[in-house]
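Just one chain is shown here, as structure tokens, and it is the form predicted alone.
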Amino acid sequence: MNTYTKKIRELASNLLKEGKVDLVIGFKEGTVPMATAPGIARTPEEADGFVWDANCSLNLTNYLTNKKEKIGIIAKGCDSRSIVNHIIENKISRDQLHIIGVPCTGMVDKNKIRGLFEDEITEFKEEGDVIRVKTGAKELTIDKQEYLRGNCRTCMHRNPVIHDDLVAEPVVEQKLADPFKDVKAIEAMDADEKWNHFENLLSGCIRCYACRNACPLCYCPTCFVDEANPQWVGKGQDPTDIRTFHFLRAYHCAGRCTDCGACEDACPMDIKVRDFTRKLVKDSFEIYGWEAGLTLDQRPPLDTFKPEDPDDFIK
């Protein structure tokens, strides 16, 4: 058992036992290797069942969302700032959470990993920054910093930006010289180019909604796209209707998105999702000098209007 397990586990415990939550929610170990799972502890017992380890990329917060008990939740850095976005917009209270913080080292990209074998993986064990991977046929040793998840590559805020108890020391934050590298090559792109290229992006969507479904900020009693009346747009694979939802979805994350990556997380298709919401990351923090989530004290951009507000963009 590795030590943030082992306190995850000590913390949770304590919260139920001395009554402070009605519930801890944080992952448990899956069927399968690699495939940690949400779990909920309404007892000191089922505590126990919690773990952690570079699998646990779901981010929780969209279990909170209108809540009425008093909750325990794990979060890394791009948890808890999702986490600030839903006590701004108001859909739980910072007085119901008790935030058991995880300074963050990065999670893995599952299906990377997965494609170095060819058959089942029956054993993944983390330690450190090595990671011991095994099937029937084989066994490999493997850096995990060269599995990394794309957007744990760009994080700068690995450690949670709230909380009330740490697992551990904050780790040391990355330092990148151009955070956004891989949204100016789409830039720098031209107009065929960038068609080309979110075509070829969205040419195997199936529309299963997995991205919207994953996402802490897709909470919409009523979807736009499965609004009847009116209807904006088809429930069939058209194109159009498949190009309008990635475009919608993405500007309603417009300056709340915190790069969690749980939406290409969940693709079943492995659709980079991210190609969409890094720019509005990159244009808020450019346009306005915001970065989603860090703070409760102040209102996102797109929240506010203040009449030296950027306004070149009007014709």
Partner chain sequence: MGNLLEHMGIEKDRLHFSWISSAEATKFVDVVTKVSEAVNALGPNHKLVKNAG
Given for the second form:
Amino acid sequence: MNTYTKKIRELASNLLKEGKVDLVIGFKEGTVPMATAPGIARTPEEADGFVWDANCSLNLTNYLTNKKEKIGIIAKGCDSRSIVNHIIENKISRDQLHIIGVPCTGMVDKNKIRGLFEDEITEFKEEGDVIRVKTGAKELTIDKQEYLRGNCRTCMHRNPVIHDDLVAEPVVEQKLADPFKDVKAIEAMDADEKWNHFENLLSGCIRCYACRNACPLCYCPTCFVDEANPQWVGKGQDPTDIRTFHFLRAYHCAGRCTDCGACEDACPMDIKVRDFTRKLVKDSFEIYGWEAGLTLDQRPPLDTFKPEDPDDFIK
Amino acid sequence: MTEQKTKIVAFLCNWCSYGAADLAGVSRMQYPADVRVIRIPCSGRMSPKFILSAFREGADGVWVSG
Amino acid sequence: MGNLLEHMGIEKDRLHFSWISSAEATKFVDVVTKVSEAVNALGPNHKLVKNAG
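May I ask for the structure of the form predicted together with its partner chain now, the form predicted alone having been displayed?
Let us now look at the entire complex, which starts with that chain.
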């Protein structure tokens, strides 16, 4: 058992014992290797089921929306920013929360690791910076840094921005020469190339809405894709409908997306959904100097007006 | 008159641009005929869905004016 | 919005925003002309069209 897991269990069971919270939301062991499932503990004993490794990539903020109980929650850097978003958007109040912050060293890209093997993975073990992965046929030791998720590689806020407890000392933040290299590559294309890039990107989409459901920002009671009158988006596999869904879903996250990567992680077809949201992350950073979810004291740029807001797109 | 092929959907605010369009008409000013005006009660009524809908239904351009 | 549409491959000149007071008929005519010219220069749009025809 690693020290993170140990500390999380200890903190969670103490919280429940002392009655500070009604429940703790964390990660439990999944049913197959390289999978974790979100779990809720209501008793100190149940807290012993919590785990922590490089597969805890879901964003637990998703489970906070409109809750009434006092909740303890386990949060990575990006999750804590989503929690800040939730507090700012009045989806939960700060007093209800006890945040167990986890300084994060990145989550692994499961599809990339699965791609190394032909058969099913039977064991996944994380030992510091290396990961041992076993299948029926072979065993590999890989460098964790090389198999990080795309958003973890460009992450600049690995430590939780708000927390009540920390399970370990803060980790060193990454210094990146150019965090938006991927976005710039797409920006450099001409209109048709861009169109084709996204056409290829989305060609595998089966409209399962896993990206929407995994996203902590997508909490509308009725999503625009489910609205029937007027119907904004068709229900089928039509490329235009797929495109409209992804475009508008991304657009709804403008100035809110913390690039937690939950959408991409949830995608069963391995679609790089973040190609849409990354552009918005970049724009809100470049236009407003804004990174979502860093502070509770400031309203996001898209719901405030400042005379100095750029307006050169208006004639 | 040349054949008009492009369709531009214009979302005009009732109180601002729609008024301006009205005034332009009353003043007998000439302007291109490829805009199809949709009057909205206020530009605050505007939603990105409208813009996407317009494109989906075959608009060649969209113009939002407050 | 314009930025993301452009990012996705829809030409920037297809979407216009403007601010015209109800007394500015001349500005209105001016902007209509500009918008129309810009869109005409790009020609008909085939992207993102669902019910073409």
